[in-house]
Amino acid sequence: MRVPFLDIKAQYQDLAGELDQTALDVLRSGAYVLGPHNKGLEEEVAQMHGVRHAIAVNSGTDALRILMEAAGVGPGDEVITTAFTFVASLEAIVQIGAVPVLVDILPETFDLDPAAIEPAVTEKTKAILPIHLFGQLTDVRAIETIANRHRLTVLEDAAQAIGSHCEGRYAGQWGRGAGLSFYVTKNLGAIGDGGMILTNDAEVDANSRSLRVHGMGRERYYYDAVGYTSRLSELQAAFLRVKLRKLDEWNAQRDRIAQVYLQQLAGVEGIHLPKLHPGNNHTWHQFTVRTSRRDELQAFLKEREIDSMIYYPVPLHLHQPYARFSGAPGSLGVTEEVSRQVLSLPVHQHLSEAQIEHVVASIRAFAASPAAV
């Protein structure tokens, strides 16, 4: 039985009539740049996350880069974060001239280890960039306490965490701002690229709006900074507004599937299941297990037509462009071990009951099989 990792076509079929009509409406309107759908999307996502301001931009990478600049992070400033993330997290730091300081992660939740933060703080440290990986927030309460103690700025990489919260405080409320991604594969995915900055800070909001349009200030053709061209397409904003109305339903379905995995795979030998920080929900952008037999398991599933993915096979400090920001291999021991063990299973909202059962039965069969010599 075929089990795809994602089913973008099925997602389109869910909303085909509305999406088709929306495209025509935008095309006929002539409002293609920062039009009413951009404004509407900003208002709706801001309300969802309980923040005052949302700024739509053209990618999740730009959301992080512009957020950091808008919050005053610049050349020579150190930003504490992890190497177990998509490259955009570090890429954005380096591109603005700041310095990523990489610390280790927690093996059960794959995110920044709060105990590793304070030993990494120096007089040059300006910010902490927690990565809300795979759909749940980091240990935000511990990070907030450390940041307050050292007067550091918290900027959240929430690219994979729209709808995620801890005890009702959503991503974007735990620091000066957060960056979202609307890439195609995200829980709320555009039909292309897209991103958004969330903040309660009026200065970050004003700076971000300026930076996304060439650094232009309140008056047209007068510039306050060296900025970017980072406007979200009006078509993408319109599509995202249609999909946003389904997001809670889709996330609930992802959670239902994840709960089946958690219940049916509990206690299966050699399979370590993901855990939640206390108080967190989980939107399950990925359902990621760990096993010392990762490559064997992936091959076993492939034979049974079950897709899986490895996020991330090589941590960023072991890639040439970022090696200078960390020690030699082995310097981030937990990160490196986790990278050798992680495997993400299908958890998208269009899986059938039979497909879910096939995944569970196949993993149980694998665990009962002898390890390759």
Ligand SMILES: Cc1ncc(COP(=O)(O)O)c(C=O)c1O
The other form holds:
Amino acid sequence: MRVPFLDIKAQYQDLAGELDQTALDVLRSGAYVLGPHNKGLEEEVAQMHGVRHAIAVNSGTDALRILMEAAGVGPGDEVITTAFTFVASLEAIVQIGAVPVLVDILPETFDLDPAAIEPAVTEKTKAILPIHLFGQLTDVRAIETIANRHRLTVLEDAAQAIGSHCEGRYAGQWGRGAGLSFYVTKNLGAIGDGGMILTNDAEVDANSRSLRVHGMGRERYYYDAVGYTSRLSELQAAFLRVKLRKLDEWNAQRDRIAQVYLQQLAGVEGIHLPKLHPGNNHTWHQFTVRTSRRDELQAFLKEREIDSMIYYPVPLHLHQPYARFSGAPGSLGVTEEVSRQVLSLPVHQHLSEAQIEHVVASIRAFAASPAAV
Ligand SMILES: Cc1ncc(COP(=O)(O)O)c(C=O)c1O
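Show the same protein again, this time as the form predicted together with this ligand rather than the form predicted on its own.
Let's see the whole complex now, leading with the same chain.
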């Protein structure tokens, strides 16, 4: 039985009639940029995350770049973050001229280790960029305390964390702002690229709105900053609004599948299951296990037609363009070990009961098999 890692076509099928009609409506409206669907999407996501402002942009990467600039992070400023993330987190920091300072992660939640932050603070440190990886927030309470003590700005990479909160306080409410991604494979995915900045800060809001259209001020063709072309297309905004109405249902289904994995795989030898920080919900953008027999497990699953993915196989400080931002290999020991152990299992909302059972039974069979020497 084949178990695909994702099923993008099934998402379309769930909503086909509405999406088709939406495309036609937008085409016929002639309003293709910064139109009513952009405004509507911004209002709906702001409301969902309990923030005052949401600014739709072209991608999650742009959301991070623009957010950091809007919050006053600039050339030479140090930004504390991790190397266990998608490349865009670091790319955004480097592209605005700031300097990523990479610290180690916690192995069970895959995110920034709060104990590693303070030793990394220098007089140049401006911000902390926690990455809310795989669908749950980082240890936001600890990060907030440290940031307050050192007067640092917290900016959240929430690209994988739409709908994620700690005790009801959503991404975007913990830092001065957060960046979301609507890339195709995200829990809320566009039909292409898209992103959004969330903030309660009026200055970050105003700066972000200006930066997404070339740094234009209130008056047309007068510029306050060197900006970007980063509007979200009206077509994408309209599609995202249709899909947003399904997001709670889809995330609930992901959670149901994750709970089956957590129950059925508990205690299976050699398989470490993901953990949650206290107070967090989890939106299961990824369900990621750790095992010292990772490559063997992936091959075993593949033989049984179960797709799996390695997020992320090589931490970013071991890639040539980012090597200068860390010490020698081994300096981020937990990050490097976790990269050798992680495997993400299919957890999308369109899995059938039989497919879920097939994944569970296969992992159990694997664990009972002797390790290759
Ligand atoms: C952690 C993280 N940060 C940033 C991004 C960048 O988002 P995008 O691909 O929409 O530019 C992504 C997504 O791909 C991501 O997973």
